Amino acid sequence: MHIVILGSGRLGSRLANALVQKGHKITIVDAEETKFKNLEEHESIQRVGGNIFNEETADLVFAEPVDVFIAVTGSDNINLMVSQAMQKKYKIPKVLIRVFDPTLSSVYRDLGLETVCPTNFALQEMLKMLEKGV
């Protein structure tokens, strides 16, 4: 598959080099480059510097057909505009968001967009602890 990443900090870099490995072409897109230092050296990894709002980027990024988009930039807004507008504009068949905000997670999730709340994996990990403990 074709997947194209947004943000390339911690989360974006390592599931990069994760999907690289098990087969996928990866286009991976940040405003600050330097944050590509993460990436392993790959031929199937292609890095995108710029802003995903400026057309010319977006094209760059988008000019052969996506099969997933994956948003995980810092900012919860950020995520949630890029995805809705991207998936619309480019018509990429599955999108994935990570966003912070257990309450905004699942009113997009009711908008039918797939999100990931790392808030809500903690806590439950955390009561299952408290309660194997317990």
Given for the second form:
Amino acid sequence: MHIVILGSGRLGSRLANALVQKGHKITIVDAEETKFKNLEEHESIQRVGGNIFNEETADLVFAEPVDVFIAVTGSDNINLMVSQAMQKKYKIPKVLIRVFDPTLSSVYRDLGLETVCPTNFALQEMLKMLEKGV
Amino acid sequence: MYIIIVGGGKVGYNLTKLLLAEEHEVLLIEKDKTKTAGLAREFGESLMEGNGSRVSILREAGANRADVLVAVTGTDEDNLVICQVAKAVFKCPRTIARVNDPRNESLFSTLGIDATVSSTRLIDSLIEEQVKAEDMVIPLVTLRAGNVEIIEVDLSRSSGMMGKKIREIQLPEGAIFISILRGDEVVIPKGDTELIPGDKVVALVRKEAEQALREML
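Structure of the form predicted in complex with the partner chain, please, following the form predicted on its own?
Then the entire complex follows, led off by the chain already shown.
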């Protein structure tokens, strides 16, 4: 699959490194090219520096059909806007969005978007660990 | 009407002032503490400090009973999310977003925002109207989302209307003369008012009739 990741921070670069091991082709986009430092050197990871709303950047990213788009920048609102924009424009079959704010995450889930909230995951995980230990 | 405005920059500040003067119930939400002190002095209880893209803040602001929510921060993604949350969670009947980057305008409307305001586009259309003014048709006011205009026209000497009485002039459908400026005088046109050289005509006209009217003058 061709997977596009927006945001090459801790989660974005780890996702890229992990998904390429599973045989996927990755295009990773970040406005700050210094963020690419944690990516593995791999022929199946394409790095694109720039703003995805710029036409030249978007042309590079969507040169080949995209199966999955994952938005994991540090800003909830950027992730939500870019994902909806790309989904509308390029009819991407699957879009995953990281949303830090748990309430916002569930609002957009109700609207039909696939959001992932790290706080909710940490909550569930900690509850599980406590159940085992207490 | 109860109107919530998110973003206390220049646009939000002036909008709040205007709507309060029109005696609407207004709440301005601003997150930046360096801005809220000054705004609170002027707007008192009509100001709330907080991040308007948080559901809890909008709830506290009473978004569930707001007639209109206007998001005018300097950041497009914030304006979009604020309006979408207002619609989805609080069933706000009308949401208006400022679009800082004109490229986002069509995106916002496909994503359910009721209206967008882009200062870049407004400036463009103002310049365009100024250019049009060179052929002596000056739009004075644009009404109802741009569909109806009040225009001022310098009647040209060669115009077929010169020397004619108002009742003899067949105006295009959707256009009417509302006054004639003759020197320092304002003439309210009646059927037997005659148009003379030097007259300026003020007309109310629908956009689609503007071209036809212009050709007649």
